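So this first bit is one chain, no partners, the form predicted alone, shown in structure tokens.
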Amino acid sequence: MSKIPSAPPVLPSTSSIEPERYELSEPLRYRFELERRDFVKLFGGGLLVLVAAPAALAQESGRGRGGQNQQPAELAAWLQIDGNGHVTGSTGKVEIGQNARTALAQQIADELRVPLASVSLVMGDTDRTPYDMGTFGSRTTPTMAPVMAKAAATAREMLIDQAGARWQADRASLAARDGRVFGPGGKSIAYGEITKGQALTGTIVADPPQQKRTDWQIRGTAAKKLDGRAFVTGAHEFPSDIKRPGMMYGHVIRPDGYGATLVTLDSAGATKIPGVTVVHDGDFAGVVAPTERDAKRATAAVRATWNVPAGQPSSRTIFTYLKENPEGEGGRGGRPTVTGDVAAARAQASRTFEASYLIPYIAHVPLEPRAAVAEWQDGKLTVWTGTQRPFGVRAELAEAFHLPEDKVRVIMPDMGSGYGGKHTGECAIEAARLAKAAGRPVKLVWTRAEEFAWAYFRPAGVIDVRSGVDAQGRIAFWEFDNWNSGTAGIQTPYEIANRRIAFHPAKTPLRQGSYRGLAATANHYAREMHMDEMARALGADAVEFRLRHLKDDRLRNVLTAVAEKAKWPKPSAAGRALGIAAGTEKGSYVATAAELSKTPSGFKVERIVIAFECGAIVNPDGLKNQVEGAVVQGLGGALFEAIEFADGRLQNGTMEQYRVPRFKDVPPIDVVLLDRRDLPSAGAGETPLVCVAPAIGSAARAFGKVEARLPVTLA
């Protein structure tokens, strides 16, 4: 056995959370420290890998560095029309199960005047699609859909112009429909005949003539999922299904605690297994084997000892830890936003309220754990992996292996969900590291235990709220302090003249980063539970109390719509209770009502009613699915989910120990969609989640005191 020099901890360092994005607390970093002679022996020359990723990987980032990381204006980069008239759109956005592929294809088909069946998309391939920051923040619909629509409208007008030039016909006499240009005298020509499969020339114009939203033909309809048959029949290959010629299988030797450093490594047992290669660099160690079974055997045969730092905080002490360990200049964090005179309003308030809400770390638990297949060929690295940021992962790989970015290709097959948890490229880097050592393509699929322990979590946090009302029952002042959870959704939508709202970055003992809805779930929970507490204390109706402080018509509309659908304030059966919450985030609006029944152990969610408005609806079926999926995920954080850890180790990192919603937990969900064709489309992937927990929490108060922490529990 050999002694390994200690190295800086793999986990965790930290960085701050900034408005509208979280900075990942610390990427998994690998100190590849082979002696030069061993390196040459293994690789025969080449570049030594020094670091796995940039020092700060933004939760919602992928920010370009200029040059190749700018979206092109050339039409050919976005659209191709082959000789048969089939249209292929290209986008760096990825399909994670949100049905973006169909919604974006609807944009193209509608503006290009072609049947939806004649449109397909290439998505998330860094060699074939234009640069994109990533798929996050409900930005695909408001940012990418207009690009695709403009590209299609530009192409349509160019095709009409070319047909007119061919016929020497008056431009006003031409029209496009069904993939053809029609002219005077019954003339027509198919798009494919015009392009002959050649690349479309020209640039996307700033304001091409487009359909009014009220005139949409394909957008606004419940189009069936593109490639849906491949998914339901099992024909689709997810990242974990990818196979390459000569491919081998890898596993990484994981630490047995957070912040651990490798002390000793004995790989003799593993190297006795035929075909096994052991890769060891500083604190990084892994195995490569001909079969997945052999890789697991080899991993089990490696004997490693780790030094886990003592004195780390636990899930019991984390909330005190966050408030006592601020991060930022002077430990002060971000500057608060202040409106009016809070101190004066507080002094004059007829009644005041104060509460502290505790938000635990929770895991993403994606359907498909992280997976990557890496292949080195002729000095170029290609990685197939599940990621929300293909171009961001390309940058990480390029930096890790000291390669120019044009020598790295990242391909994202449609993956089995992400929920904000697949922004970083650690799995891709690990697979590439093992593949370089083995000289063969390597597949690496994280186990469920690895996914729990070594992926990043939704940030924990503490949110303190102080408020007061005047003699007329109107909110006189509002103070809102968030430690560590984040800033998304932190501003109140209610009309309050005197308010102070502040976010305080804190040091975090666990890796944390993006989660569906970002911090909007935590901030909505604290705000809406506090609004509910105030209304109850004043003897006011919870809906009327909110409407009293709302001028935003869109938020008023969803709130009144959900109240009407839920038959507020009366539950559907005796002995039940209704709770309600409302909010806005990412340009969309939501209100949620929860109906609960009392049980010997607490309560049961009997029904969820949700009203949602995100402007003009592109695909009502897809939107309804998004909303329902968000509600189900929201049930997990509201009822069950919380990471437990102590002594630098995860305590509930299995599906048996970490409870996520099951079929029996999902109540009837009534979805009310408000279609606003008078407004641009906003995203829908995140906002429907944010009011599930406070709606449940407020309903549970009918059965007793509710703990001021998630998940919702009776005291």
Given for the second form:
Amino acid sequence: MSKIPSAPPVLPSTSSIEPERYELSEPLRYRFELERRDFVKLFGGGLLVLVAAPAALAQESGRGRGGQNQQPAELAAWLQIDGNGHVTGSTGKVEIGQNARTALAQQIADELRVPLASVSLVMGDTDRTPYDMGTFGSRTTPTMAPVMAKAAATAREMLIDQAGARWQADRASLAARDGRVFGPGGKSIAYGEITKGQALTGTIVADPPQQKRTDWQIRGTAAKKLDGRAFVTGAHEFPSDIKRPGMMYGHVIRPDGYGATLVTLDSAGATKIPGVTVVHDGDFAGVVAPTERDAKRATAAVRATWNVPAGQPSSRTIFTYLKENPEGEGGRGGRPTVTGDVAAARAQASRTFEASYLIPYIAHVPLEPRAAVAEWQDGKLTVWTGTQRPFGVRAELAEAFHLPEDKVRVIMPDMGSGYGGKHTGECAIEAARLAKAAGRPVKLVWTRAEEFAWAYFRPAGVIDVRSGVDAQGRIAFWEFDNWNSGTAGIQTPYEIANRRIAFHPAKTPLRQGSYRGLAATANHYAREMHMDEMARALGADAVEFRLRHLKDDRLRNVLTAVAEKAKWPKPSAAGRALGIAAGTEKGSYVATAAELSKTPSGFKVERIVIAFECGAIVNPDGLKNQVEGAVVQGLGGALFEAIEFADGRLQNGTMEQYRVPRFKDVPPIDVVLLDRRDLPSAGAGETPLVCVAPAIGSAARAFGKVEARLPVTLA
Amino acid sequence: MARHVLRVNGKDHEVDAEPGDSLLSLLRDDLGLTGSKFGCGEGFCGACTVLIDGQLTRSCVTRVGAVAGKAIATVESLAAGDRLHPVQQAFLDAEAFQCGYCTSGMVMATVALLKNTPNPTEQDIARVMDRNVCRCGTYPRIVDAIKRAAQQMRTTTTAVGGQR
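Okay, that one was the form predicted alone. Can I see the form predicted in complex with its partner chain too?
Once more the chain from above appears, this time first in line as the rest of the complex follows.
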């Protein structure tokens, strides 16, 4: 397949991405001085060593790049049917474990009337797939699934037309099923016989006839991961598994602290290793070697001294720092949302509440660290890399190497997860820089320590909440101030007449960016913990207190569903405690209950119950998998994850020190899925995470005072 | 740099390496056995799990010099042609993965677990598997897969033979 032409017509834009998420993809910028030809060839065999001091605080926003890209309306850009009837869908979305490959194939198979096994997808290849902004924000199901379905429906109608023309049959007498068009008198023809492998010409129809959601045949079923077999056999090639002819291995020389400047660099030891090249270009330094072991040895042999600025904030001082260091106007914030008259309501309130919730930086810890294989050939750069934004990384590469985008190809093999943590292309840029110096393809796989220190974090934040109730126990006012966490989920779904909700962007000492659910986790924690505190103080039932303030039926439904399943309010055993939380984000609805038992050192999570609703369910088992996984990831932030840092260095940046959920940490998880075939499908990869921490936090209050700072700890 | 003979999946391979080099790097880069994954390099995530003389081993922190003459088995050795190992089949049946990056390590750790404990309790599973991380959080499904595999292997022990 050739590159998709960018000429009109194009599909109408379906993606109204919240600016925050996009702006939080902060590239780690290098300023290469390629034209200076300053690589030193140390050995005849092509040994190079580079030294780099990347900007530690990449605060530039990722705004404004790649904006001219649009999605083509040509059917052939999205769908191909070969002579054997095999269907290949094409999308710029990527598969990172969220099961998009399978769920999108279900869209195609259902509308095209072919078995799921006849469908495969090309994903996230900038030369082969239509432009896409990126895989984030739970946008694949609401925005890409309809494109796939429409493309398939258009193709199906086209195939029926062509069969009708061939048979000169009345179109109304024709039907498509099982990859064939059936006509009068029992005759039929396979799709592959109609297309003979030729491209489907024409454009995607705006509103082709499509199945009603209640008539879904393949959507709505628990289809297995399309290529699951390749994962259990180890055959699937992740980005870090890619190998190219003549490939060498790279490693980057990292500063030993944030904001460091390079004082001295001695590469003599490294260049003694046969085949090693040291590369030093502006802020960047690294090595290329024939093997990964040699690259590691060469890196260790480079003697670099760094000057790390003193007086940097630490994980102890961060919360004060964020409040005292505003980012200023024109940042990510925007104006506060004000409704009613907060001051008047406060003056009349019968009881007021005030609390501060502290949210630490946490790490994504994708099990596959950043990885890239870069290859220069005939002036074109090809990079295989793990990223949620292949087209964004293409733009970053084009910018870094002063290339037009059509001279850069980014290929994203289904990768070892992301969780919002792989929006940026720093590893791809580094690999490309090393490959350019070495004149050979270069593989660069970040170490775990690099992934912790030089990727980016879920933002730390401070959330202050002030509220009050009237004599009838209704919330009279609500003030919610969030420093640095972000705006996702900042609004309250509860009916409160007088409220002021504000986001305050702050300078961040650590590089921060997107995360699964983004700020919705932090904002839900603060809001739901505060709702719980008010209910407790009033002696009200926490479910009833919420329902008292809720009109949204979808949120009411998940809340009552979880309460029923958890047998709220009574814990299953004496001495245990139940907590509950609810919320909505990105068009889906969640309520979570946690049951805890007391332990000598604190508490233990005995059970999680979660009710989730995201409209019509495309793949119930895939959805359940996502919901369970989000709960487990939520347990990490709720129970033990927090980045510790001081003096410009991480203090727990290893897998041993930074605890992520493991088998022993996972309690039984009961999942209740509400299927709403009357509603369009919303994304589901993120929102099930957001109420885990407040459900646990509120339950923990039965055992004592809970600290302001996450993870949830008893005072 | 010295020559080492690695006995991997029943075949001898000669490799040039320092004795302290990581077995995982040799397996992946020199022998092309990329089913074993790099996750942390610390022995704390299990993505690189292989069997050495049948014992669960983290290949990323295993030195080449320490495994000469020993039988090394990677995930690539499990399936017999098109026929998956019962543990692989159980992971597939239970859909016990999301991104799949931990899967080969989980499968290998399960093979080791079931070799020593054919009928594991959930506590046995958590104890043996606790150093294998699934960051996507599919632990409940992996536990399910392990139970399915255990049952399958107990009922087919004679058919499959003692090697599995």
